[in-house]
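Single chain ahead, written as structure tokens, the form predicted on its own.
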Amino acid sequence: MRDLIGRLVPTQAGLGYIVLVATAAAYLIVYTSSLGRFPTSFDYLSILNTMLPLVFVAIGQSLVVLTGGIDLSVGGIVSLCVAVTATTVTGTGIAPFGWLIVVLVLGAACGAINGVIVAAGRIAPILATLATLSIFTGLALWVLPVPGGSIPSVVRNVLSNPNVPTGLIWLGVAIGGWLVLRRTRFGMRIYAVGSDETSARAVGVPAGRVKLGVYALSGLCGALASVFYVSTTTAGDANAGAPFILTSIASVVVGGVAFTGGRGSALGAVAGAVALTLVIDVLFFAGIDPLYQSLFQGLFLVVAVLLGTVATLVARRRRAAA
């Protein structure tokens, strides 16, 4: 098993795929044991629509982590964009989609602010994004003091149709977007900055602009997550983004993205996000008290991190032996 993990991890976030397969198998076993039948199309569609917000946030977080940074403000950005989406995206026809574009621009702008603070201000990412987290969360509460709002059915039908798996299209767009970005000059610069920023600067890589770009993309992903969140829940909550802070980081960790930067893949983070979504369902159908779900989620994350550490050590020994 160690040899298998050692071969997978150095490629494309093999750890995330292993955890995803194991979690999916656990879901099927627990579901069939609990209900005496296999999951229906409705169950799969529900999982798909539920996981999409975390998938988008995890992709944005992975981009930042690949440069050696971290974005704690994703929770605030999601909360702010959820509040704006629930209160402004109204009407019929194409009007709501125009407001959605405004929300996406708002998210990207919030992320760009983080990028400017980190790149130009040379402030540690964890401190900069912790500060902006409070600012964005405060703005979200100002926009939407109490849970409420709504979203037009025309938007729901396009983003998270409860009867048609439109979410598969958006999941494919997200994965395709990463595959394209990974092969662009900007994508290669992300890895260069994360691997060794000093050397990257020495060969002409504009590290500051790269960081600005990844934080803006992280904000854009947060805005996308908020749109899908409101589309799925049909209402807004100014505190909706809080859970995404830790779950996005957990998705990145489970997905095998190195926190030192320069190694990993957003695809691994996507696999980690799907696995974490399935863990919630596994705990539910296993009859675990909701009060203890956080405990088991934490244990799941610890096991995944330990597995990743073992896999990394095995990979290093294999390279050293070669």
The other form holds:
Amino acid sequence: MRDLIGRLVPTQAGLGYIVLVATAAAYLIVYTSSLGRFPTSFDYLSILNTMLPLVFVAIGQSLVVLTGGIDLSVGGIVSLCVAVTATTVTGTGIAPFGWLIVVLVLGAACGAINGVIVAAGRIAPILATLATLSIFTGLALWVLPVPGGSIPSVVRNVLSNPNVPTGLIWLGVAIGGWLVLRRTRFGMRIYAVGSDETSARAVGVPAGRVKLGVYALSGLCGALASVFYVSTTTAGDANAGAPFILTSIASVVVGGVAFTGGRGSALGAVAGAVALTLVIDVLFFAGIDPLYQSLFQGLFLVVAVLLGTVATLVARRRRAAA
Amino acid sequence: MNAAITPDVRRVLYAYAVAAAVLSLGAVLHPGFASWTSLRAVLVVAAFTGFVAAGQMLVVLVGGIDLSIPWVLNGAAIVLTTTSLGQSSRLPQALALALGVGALAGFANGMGVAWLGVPAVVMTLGMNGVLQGLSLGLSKGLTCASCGSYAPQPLRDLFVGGVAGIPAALLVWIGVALLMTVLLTLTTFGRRVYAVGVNSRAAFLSGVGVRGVTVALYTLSGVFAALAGIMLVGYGGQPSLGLGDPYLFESIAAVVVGGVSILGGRGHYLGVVAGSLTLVAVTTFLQAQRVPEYGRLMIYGLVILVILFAYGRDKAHD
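Moving from the form predicted on its own, what structure would you give for the form predicted in complex with the partner chain?
Entire complex below, previous chain first.
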């Protein structure tokens, strides 16, 4: 019996899923009671397309946080990639898809620069990415000084089709990618570096290369997010990335990834990102003044983490008692 | 060499060398940059960065971080004008209330971090959201009846005019620098702060009230952010939404350019003074040269990177 209770008490890593289920339930209740019907497939589709950019940024951020780092420059990378996507991805046929590849390479390259500064330059991640945030945001403004640009409907139909849930495929690809990644040697090394870098180095883990890898992947995820962002909003803005800095960190936190590194999973961060997107809808349908939105988001963040802390404490007490 | 020059002092000297280099480079490239008028403008703007960086430095010294600075600053600014309604007679209460808001927010941050064990990034990020929501909601997006009020005239005279030709912001900054230096280097509290920052477990075992120190530092950070908000409305007359946003990352940059270790336990406020000066001098110089915004952002980032490479690197692993 005690075993069963112990299993039901959530661990910190399971926190994201519990918060997600609770938020989704709140969404269904608030939606149905305010509109008198269940959400339609249109509602689900619009939620899916709205959340995809944050989901991708959150996956990238979680990889970096798993190694004990943090990536503030995702804001700049998303801005830059949004600017480049909105200005270059035009026309018909195969050309726009070629440019999409260029954008993804650009994102990964920006991330790799962070990785080199952190790993080879031995500069604290928060400071290195703070400096590159400014540089990437400057580049974005240079590429796209005023909001604008467009995206051809061929690309839009493939990425975030407003009528068919193509986004589900990409969400599946992202989650599948993580499930494969964490079983690879590289995936194991991410956890090794995050848990204890000195020990990891001592047993021959190339910590520098692992860090380079996660920052490059974070950049790639930022580029993917940008592509979906432009596809959903059908235009670009050189400041589009700024909000993602804090929301991606919030997703990772709600998803139960530990800031000290080595504990948690990108899936948790995905759950956190979905929950954070849903909270905005919950507040909207609950009739709460949008001006108070960030108040509830802030409380949501702190309460979610507090619940995780309490759950861990309870679990530890119970284990100690058993 | 001289035994008094510890690595910490050396970093402070580096910070001043960088500030001097940036200022003299500016003077050479842009005639008039070294004039008293221009220099005074740089000093006044740097003072605002210096205030928020003082709070940020205190929490960084114990290995924390304060991401709630933008809306503590903005909230305090709004509280000041909406409670004073521009009347001099209401200034004392308004000042007390604005500083109280900052202290309360900082205290809550400290309690969350020290007693509830919430990571500093999460606690202060959440607090920033809470204060943003409260500021926007209670002032109805800064459209409420009293939101059009200006800061009371005495406060504006003080900050726009100055005392005996010296800008008041500068005088307050000198006061803050003195207070910070005395507090951190000459008091037992300062000793405790560095002890917690170097190794909080060792500090706890040697009898330092780690939680109390942490709460006090976050509270002070809130007070400094509120102080910056008060001075900014004194200087500009009215608060705006997003007034504090630029100070989030700038305060962190100023602390690090000033030679404070982001990992905690090492650094002096006098270095942060130089760090604030450097950052503001770079921005002001680029504006004077009419460098477009994208160029300013890129050069600003590159300057921070170069400084980090010069004296902000971690120790090697091997």
